[in-house]
Amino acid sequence: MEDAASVHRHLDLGGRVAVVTGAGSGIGRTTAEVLAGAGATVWCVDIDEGRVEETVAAIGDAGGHALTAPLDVADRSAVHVLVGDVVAAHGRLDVLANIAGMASEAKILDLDEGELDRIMAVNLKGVLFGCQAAGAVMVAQGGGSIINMASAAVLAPSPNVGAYAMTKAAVWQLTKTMAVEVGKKGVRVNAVAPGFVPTNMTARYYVRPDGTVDEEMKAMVLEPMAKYAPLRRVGETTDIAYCVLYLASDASSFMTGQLLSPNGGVAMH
């Protein structure tokens, strides 16, 4: 009979470790706090060292137990370094969130190719990366859970995100491909595909160059967001941090090569 305290069991991370990229703000910061509020040892990683720092600070403020990583993920030697790490510290790593990204606006006939490659540098190799160095542990150990940050935009397909959306497209293939490939060996690879969620990465459409925020055209973003949810409202982060949680736990032992979408409906599959 399952009961309360089986339930318990099935999400606690206690003992566990994990690594969150883009722990500095949005929906890795939210994660990171989820994950050490079931227990895990989570390593925050951010480029910005300030921000990573802050959340770090708050998690022990709260109880829980982490530590700051300042990297760019993009930088593949960083990654595996990073990897050591924590496989030195703790001798062993159970899940990795690969939450780190970056948008782009352009419309696919003005693409400019830095700009892809910049974004692809992020979104897609620094996925990457993070799975070979995680996930050449986990194969190594018996077991893991990989989470990668796909997109909302992977199921319906919106105008001058184009560069974006493709990045987010090939994240989810490469999680099917590596969940067969690492699954035999007990490793899950799973990913997420949030809807809009109001982040420090979309804060560009209503933020000024100064940092204030414009309070009107926040309302004008979000409320015709909300309104083709059938929800009727946009995402906040704890709802994708909660989705990481469920892929990151042993609730979800029986999910690898899948796509959770909490994205108020916007899109359905």
Ligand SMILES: NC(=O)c1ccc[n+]([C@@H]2O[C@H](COP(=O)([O-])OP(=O)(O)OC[C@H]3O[C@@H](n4cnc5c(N)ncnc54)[C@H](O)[C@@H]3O)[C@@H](O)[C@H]2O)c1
Contents of the next structure:
Amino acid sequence: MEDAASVHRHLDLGGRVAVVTGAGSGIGRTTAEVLAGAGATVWCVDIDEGRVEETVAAIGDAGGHALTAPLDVADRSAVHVLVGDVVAAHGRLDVLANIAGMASEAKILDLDEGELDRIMAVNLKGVLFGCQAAGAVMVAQGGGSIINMASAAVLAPSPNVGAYAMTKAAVWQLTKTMAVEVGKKGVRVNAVAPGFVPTNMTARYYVRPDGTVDEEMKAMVLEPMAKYAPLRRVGETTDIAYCVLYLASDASSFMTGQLLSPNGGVAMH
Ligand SMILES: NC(=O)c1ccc[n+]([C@@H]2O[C@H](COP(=O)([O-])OP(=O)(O)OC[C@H]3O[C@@H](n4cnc5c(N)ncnc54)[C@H](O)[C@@H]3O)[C@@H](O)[C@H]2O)c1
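Form predicted together with the ligand structure, per the form predicted alone context:
Time for the whole complex; same chain goes first.
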């Protein structure tokens, strides 16, 4: 019989080691907090050293265990060095949440090659490099869970953000392909496709050039999004972070190659 203890055990990450990229802000920061709250030791990766230090300090203040790892996920050798450091420190790596990402806005006809290269480097290559470095460790140790951040943009045409949507569609394909290749070694690879969540990334729609929030513009952006969703709201970072917790934990031990879609119902598959 399943009981409170078994339910807790399935979601407990005590003794596990996790790497969370993009941990300096938004969804990545909340995910790092949630995984640490579930008991994991969390290596918090971000290109923004100051912000990721804030995340680590907050987790420490809350009684969790986290370490700062400032790096650019598009730097393949830095990612491999980090994973080597994690294994040297703990002898294992159980969870990788590939959350770091950037946005880009342009119509397909106007898409600049340099911008395409920039977003591919972070949103696709950055995820691939993490998958390769962590995947090799997980295959060797006989288990692990990788969670890649896709987007609801993969479920529908995405005018004006085509380059972004292309990278996320590629992440989804990478996830499925890798899940097949490493499944027999006990390694699970899944993706999460969030709907709209107000964060620093989405703030570009309503933040003025001087950095202040234009509340009227914010309401104009968020209200129609909320109205369009069957659940009548936009997302919160916790909505996504708890999906990552589920995929990281033993509660999802029969899940691999799947796309989990916390999006309020705006897209269904
Ligand atoms: N917010 C949304 O509505 C939404 C929806 C769908 C998917 N997503 C995805 O969720 C992820 C997190 O987005 P968010 O909304 O929390 O954004 P955010 O801007 O708040 O956080 C992104 C973090 O990634 C870090 N980062 C960017 N480039 C990096 C690099 N090269 N190396 C290391 N770190 C880097 C940033 O410094 C930042 O801390 C992204 O992959 C994004 O595409 C977000």
